[in-house]
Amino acid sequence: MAIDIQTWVNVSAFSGAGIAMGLGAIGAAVAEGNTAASANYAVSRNPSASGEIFKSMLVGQAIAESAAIFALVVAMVLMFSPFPSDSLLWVFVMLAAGISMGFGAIGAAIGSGFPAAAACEGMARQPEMSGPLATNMLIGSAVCQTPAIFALVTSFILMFKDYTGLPLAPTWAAILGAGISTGLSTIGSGVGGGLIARESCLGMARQPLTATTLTNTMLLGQAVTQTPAIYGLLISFMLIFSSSPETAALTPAMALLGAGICMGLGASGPALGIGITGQSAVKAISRNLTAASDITRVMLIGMAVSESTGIYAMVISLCLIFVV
């Protein structure tokens, strides 16, 4: 029986579109719900500073909402465009594009809404400190979104490479094991960073005299959270734009499967367990301004040896891709 190779790749596309928005809308949802819900104590607690909290909660959607909007562009692009049907890898590309941004968009989202909920009840509490709240809002929100967009850009490159000439196997793996990297690996920064922001938008409402140096220790650590994420999407950039030799053998194209696999949910963990110290320390300055330098310290180095775990797994992904 022959296949209908157009058949497939359609089936894969709409399969794709709908793991995109359907995993899209999760992280999107439940941030916005919790920034309502923040919203809601904070006019309770301070009815006079309703306007800014309502403006802030709006806002502070908006930005979450960013990643599932990144989520429905691919769907939108799975659904109706028109892709080649000359190889059945266009199959394993429709859905490791689902994928990637399917799981992007989850912690990123999320990640986001953690700012917005906190600086509407920090608005409650210092009424006069809103517009230092809405900007690290913004900051620390916008920061969450990178890793969504580290999803959207591979989900881009897997629908608009070039496969001509590749072999269907082992490609097919690199293939679903780049787009599993990308979208794993973002959930634990997106939420990491989330946390940091979080927890500098409530210190400046406890401590307004400390909004410099918590925005700036924001910053530092929700870049260090970046990197797991930035670690998944170099090894789906090896996964995509590495070739192999053609092989009906079953063992190379695990290895280039389970380097994604090893990868997404190595960086994970490690990007969450940043985050957990960032908010720590942007905690621990609030409390105490004097001691920043010597916190500051601390957490780079308990960071340096939480990222660890993810250089690991970096390592084996490398492993699995070049040397097995």
Contents of the next structure:
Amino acid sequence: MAIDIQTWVNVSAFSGAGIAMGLGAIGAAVAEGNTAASANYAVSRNPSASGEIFKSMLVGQAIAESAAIFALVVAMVLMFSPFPSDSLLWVFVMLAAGISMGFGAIGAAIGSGFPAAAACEGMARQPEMSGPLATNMLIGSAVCQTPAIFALVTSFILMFKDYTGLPLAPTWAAILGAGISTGLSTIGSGVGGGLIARESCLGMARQPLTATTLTNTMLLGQAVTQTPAIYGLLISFMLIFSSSPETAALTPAMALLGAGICMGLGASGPALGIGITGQSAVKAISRNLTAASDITRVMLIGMAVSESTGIYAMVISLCLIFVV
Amino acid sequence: MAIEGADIVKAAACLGASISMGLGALGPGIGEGMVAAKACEAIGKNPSEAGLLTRTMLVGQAVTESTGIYSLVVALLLLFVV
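Could I have the structure of this protein in the form predicted together with the partner chain, to go alongside the form predicted on its own above?
And the full complex, kicking off with our chain again.
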């Protein structure tokens, strides 16, 4: 029995949709549960602020949900779009799009849940800070969503790029590598950014006078947290838009696939580490505002050193793409 | 199509290099972040010792970095020497 290309493309599109939505649902569910748990705790602590707490719980959960909605959109597109079946490359495109969005939604959603939970607890502690806390939570959660948006962008570019004339080998490996690179590299950035935003909301509730400094430090820390995800996106784009000559050899394919795996895995650790640093820096500033400049300086030095292994991973990825 | 032995070996070296550097970057990244986190907290509690704390942080991070550098060396060896 001969199975034609169309059948294989359908098989991988449906598998990709499953991967995208299955993995994409993990983070949002964890984050929303976490937020609701904190909201319950906050209402029990200060029932008179329950209106504000309830509102911020719902808003926070909605932001965390958006990563899962991105995954749903990608899954729907994979299931219902008529994709061409002129090449077996489409099999790998579908899988890569699913992997990118599925993994990409985990970190962003978990991260967005942290500031929402902290804002609920903060409102119970300092009801008069509800407005600034809600604003800070929204900014912090929105930055946490950027890795999910990177993943969405990568998925859409993968699905709607024109692959005519590209050789099956080694392009299949570049496509799969691109999906893995963006997907895995966003996990750390999302969670790390969330850790910083959580501490900034908690600190703001503890010491309302430090609010402006805390928001600024949070944004600075979150910006550095995003850099590993940007490396992952960069390697993805290089893999998607590079064109390699046709070859039957295994080495070029494994080099391109390896570039994606290396950057994807290598970006998560530094991003998480940077997030942990930023979290403690924000906590320290909320307790001792006078030392803010010293703490910010040390935070940036420490983050730069944490970043180094991510840069090593990027160097190895670039060697794999361009040298080997 | 016959796949030659040398090709398989080189392909495995590429994949090995990527796994080595990818996984090897995870630990040091998180560990160095923890070092810097405690340094920030300590400076918040005792700002007058900021210089000493920064120095200690950098020494600690340099030691933590070593396994990341081992991974880098192994990856480069796999890519260009073996």
